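Here we start with a single chain on its own, the form predicted alone, put down as structure tokens.
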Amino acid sequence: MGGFTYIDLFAGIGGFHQAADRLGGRCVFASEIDPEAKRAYEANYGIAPHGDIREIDARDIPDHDALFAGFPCQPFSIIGSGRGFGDARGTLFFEIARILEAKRPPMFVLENVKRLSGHDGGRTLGRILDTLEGIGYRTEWKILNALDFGLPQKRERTIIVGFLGGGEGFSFPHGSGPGRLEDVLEPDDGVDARFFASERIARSRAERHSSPYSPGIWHENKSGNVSSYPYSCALRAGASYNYLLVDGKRRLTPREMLRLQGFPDSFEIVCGDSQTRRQAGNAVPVNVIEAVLREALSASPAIGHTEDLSRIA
């Protein structure tokens, strides 16, 4: 294809962007608020990102293809306090409803958890489509789950899609399967210690719960109960590196939690553990995106296409 511009916003450590870039595009302007998912931004990309999205003006933001968001979930996630609209970030999606009217680009992807689809009722994911279909989007949305495209983790993500004007040959993909856990995981004997369990934690595992899986990742959910899968379940932002042991014994370290979210290992890692961690749980899974990218691009006739993009690995 010819290449596209887009915009990346709550851009984090940039799912959006590998994915994009895979594709040919190029990011004319990234937003995130966080400084350390800021850091690795302009660590990886030579791009940095502008702060809170509320304190920007829509000129000042370059002219784009697309725009890219993947707003804060928590208002509207299981973990969280489930507010939506009454949570202070909820009223965030309406600052990207801002930019889209006033910059109005072809197409837009945004991204948030499975449970935005069902909030109150399903009255809030209809006050959101309403909204960017009165901009004058049409829009298209679907739960799709990184599990069935080639990544070895459970995590189910609303997309939300919209095109001005055109799109109507847009169809979401269906993905192939998962990947497998062992292309993720290191060898447990080039693992620093540091993230081995304690014997009295793995001893305990081990006493609830036998794995038919390896390896496999043991979880361990809030009433106690384990299981385990030859997949990961969703990491969060903050709770995934003590509930997710690999084989009962360690877990996971964050270049595995990088790829466990589709980021290559070319992915610089500048920041901390705790805060590398915190990114790739707070990350869009990339293979969803490029996937949903793929297929929204097509569909879109105000994006130059001079290639075939089944032809761009």
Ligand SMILES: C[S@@+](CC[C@H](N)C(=O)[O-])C[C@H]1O[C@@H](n2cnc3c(N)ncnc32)[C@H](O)[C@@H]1O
Second form
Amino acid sequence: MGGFTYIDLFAGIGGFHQAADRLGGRCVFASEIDPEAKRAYEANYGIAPHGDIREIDARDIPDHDALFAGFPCQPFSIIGSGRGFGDARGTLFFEIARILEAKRPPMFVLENVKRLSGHDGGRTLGRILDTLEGIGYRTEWKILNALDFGLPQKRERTIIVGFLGGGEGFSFPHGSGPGRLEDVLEPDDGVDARFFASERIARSRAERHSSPYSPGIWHENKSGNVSSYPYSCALRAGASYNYLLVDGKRRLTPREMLRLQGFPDSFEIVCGDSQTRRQAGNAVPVNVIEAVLREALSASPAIGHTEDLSRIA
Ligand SMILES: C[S@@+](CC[C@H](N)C(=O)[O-])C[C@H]1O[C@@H](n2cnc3c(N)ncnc32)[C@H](O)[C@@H]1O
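Output block for the form predicted in complex with the ligand, input the form predicted alone:
Next comes the full complex, and the chain you just saw is listed first.
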């Protein structure tokens, strides 16, 4: 697969970056508003992300082959309130549309939560697709689950892929099944005491649930029901502290959370526990994006010829 250039919007800690670099990509621009995520991004990729995307003039963004963005999900209701491009104004999705319209890269991949696809009876996603198609992109979307892509995490996400010319041969990958929790978890005796739940919490869980899985991740829902699986439920940036417990006893470590999202151990943790936990919960599963990108790049003959990246280490 030839080299290609990309921009990483709403970059977080670089789930897209990890995936793209595995396939010969070179990041030419990143934007992220959160200072701690920016710090983690720069420490790991040597690129200092620009800040608030709303303040960035598209003319200051270098040309690129692909735009990537896992945009925040808050403004759905605004997108859903009208029709087409004009009504997307004022939302963070509009920032993506604005940059696509100005820069016209041959391909994009966007990611959002599963419920984007069902919001307002499908009209919100419909308007997003109308907007993208109005700019000239042929678009495809699908809900993909990290569990199908070698990760032991049930994380379903709406993925939208767009092509400006080409892309006819694109189809979404199917994946090859889940990964094993054993490959993600650190041995209990190497895990710091601060990750273990109090005896009271562990006892209260054990009174309500006995797990057929070992190891297993215990999940407590909002009504206090406890269930367990041989995989993790979706990591969430703002979830309560004991929402997921390994074998009903301890919280996941930041490294385990990053592994659940497909980040390699070479990813350096430079922020504290709670920031890294939030960043991992916000990230896109690397394996899912890598599989999608592989297909998208093969369906984009125009990409990879803008410069010869084989010389770049
Ligand atoms: C769902 S997360 C994306 C995470 C990323 N895909 C990853 O793998 O880590 C959305 C990110 O958008 C950032 N963000 C929100 N508003 C922004 C803005 N106006 N400009 C730039 N980044 C913004 C948030 O700080 C957050 O890190």
